[in-house]
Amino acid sequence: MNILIFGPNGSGKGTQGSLVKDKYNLAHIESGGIFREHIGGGTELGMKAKAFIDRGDLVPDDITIPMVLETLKTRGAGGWLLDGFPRSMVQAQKLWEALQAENVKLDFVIEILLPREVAKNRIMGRRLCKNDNNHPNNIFIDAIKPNGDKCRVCGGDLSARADDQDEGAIGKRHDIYYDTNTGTLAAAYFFKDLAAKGECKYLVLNGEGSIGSIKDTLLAQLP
């Protein structure tokens, strides 16, 4: 099974994607993770990507697309959940062309809805566990409030990403996501149109629910 998942920063798509990945034994391919691997490894592509990420800008397609497609063909050979890509209409079109050329079927596209202001507040309150970034911890959400400075799931140390505390950087990321003309929502709607033609199935979830309720709704719509 091959799945794309869309949702603004702060919508919980990383958490939901991790749950789906575990249930169906999929490779969770997350564009940020691919970037971090390259940045940590000091590759030329990684250093170029880092300069854009640090400014809160979109990494150009000529850097992003080769990284993602290579990973789909290697780590994702047995099925994948792709998170954080595509982020623009152009990337969506190029990804679809590549999947068609490789005869790779796209089974489901998931979109998590969340108002922009709610998403911003969630980002500024989230904390990352050193053991697993997908462990949900947020100082502004009672249901997943951490235990002081320790992860509520495993007790690991928590930290906040610097760009999560930068309202300007958050605004830039959300400008890209909520853009329905050329941005990430435009990419999502590109696949929504394909779903209307029977090329895949398109699922829409309310991101304002609890982690458990969103999970139950999602899994009920998957085989």
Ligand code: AMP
The other form holds:
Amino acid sequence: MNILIFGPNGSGKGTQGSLVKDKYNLAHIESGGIFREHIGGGTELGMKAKAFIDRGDLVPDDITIPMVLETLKTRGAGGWLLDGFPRSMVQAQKLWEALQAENVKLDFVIEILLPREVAKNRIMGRRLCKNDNNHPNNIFIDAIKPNGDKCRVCGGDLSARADDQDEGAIGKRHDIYYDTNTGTLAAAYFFKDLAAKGECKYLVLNGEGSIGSIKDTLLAQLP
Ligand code: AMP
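Can you return the structure of this protein in the form predicted together with ligand AMP rather than the form predicted on its own?
Below, the chain from earlier opens the complete complex, with every other chain and molecule after it.
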């Protein structure tokens, strides 16, 4: 099964994605995570991408598109859940062309709805566990408050992403996400149109519920 997941930063997309990928044993391909691996490993690609990421800008397409399409081939042969890509209309078109050229079926597209102001507060409270980025920890959400300064799931050390604490960078990321002309919502709606033609299924979820209720709604709509 191949799935795309859309949602603003802070919508719980990573958490829900992780639950879905576990259920269907999919490769969880996160474009932002691939960039962070490159930055951590000090690769040339990582060094090129870092300045864009720190500012909250998109990394240019000539770096991002080949990187993601290559990862789908190398890691995604047994099914994938793609998160963080496409983030623009251009990326959506390139992805769709590549899938068609390779005869890869896109099964589901998931869109998580969340108002911009709610998303911003959630991002600033988000903490990353050193053992697993998808262990949910957020100092502003009671249900997933860390255990002191440690991960509530495994007790690992927590840290905050620099781009999560910078209101300017958050604003830029959301400007890109909520842009329905050429941005990420335009990319999502590109697939919504394809779903209307029967090319895939498009599921919409309300991101303001609890992690458990969103998960139940989501899994009930998947096979
Ligand atoms: P994320 O972890 O999804 O919030 O991504 C972190 C950062 O990586 C973004 O703010 C962008 O700078 C960069 N990035 C991730 N995915 C993409 C993409 N599809 N296109 C361009 N830049 C991206």
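In this text, all values refer to a predicted model and were calculated from it rather than measured experimentally. Under this definition, the rigid core comprises the largest set of C-alpha atoms superposing within 1.5 Å between the forms. Numbering follows the first chain given and starts at 1.
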- prompt: Where the rigid core has been superposed, how far does the Cα of G46 end up moving between these two forms, given in Å?
  reply: 2.5
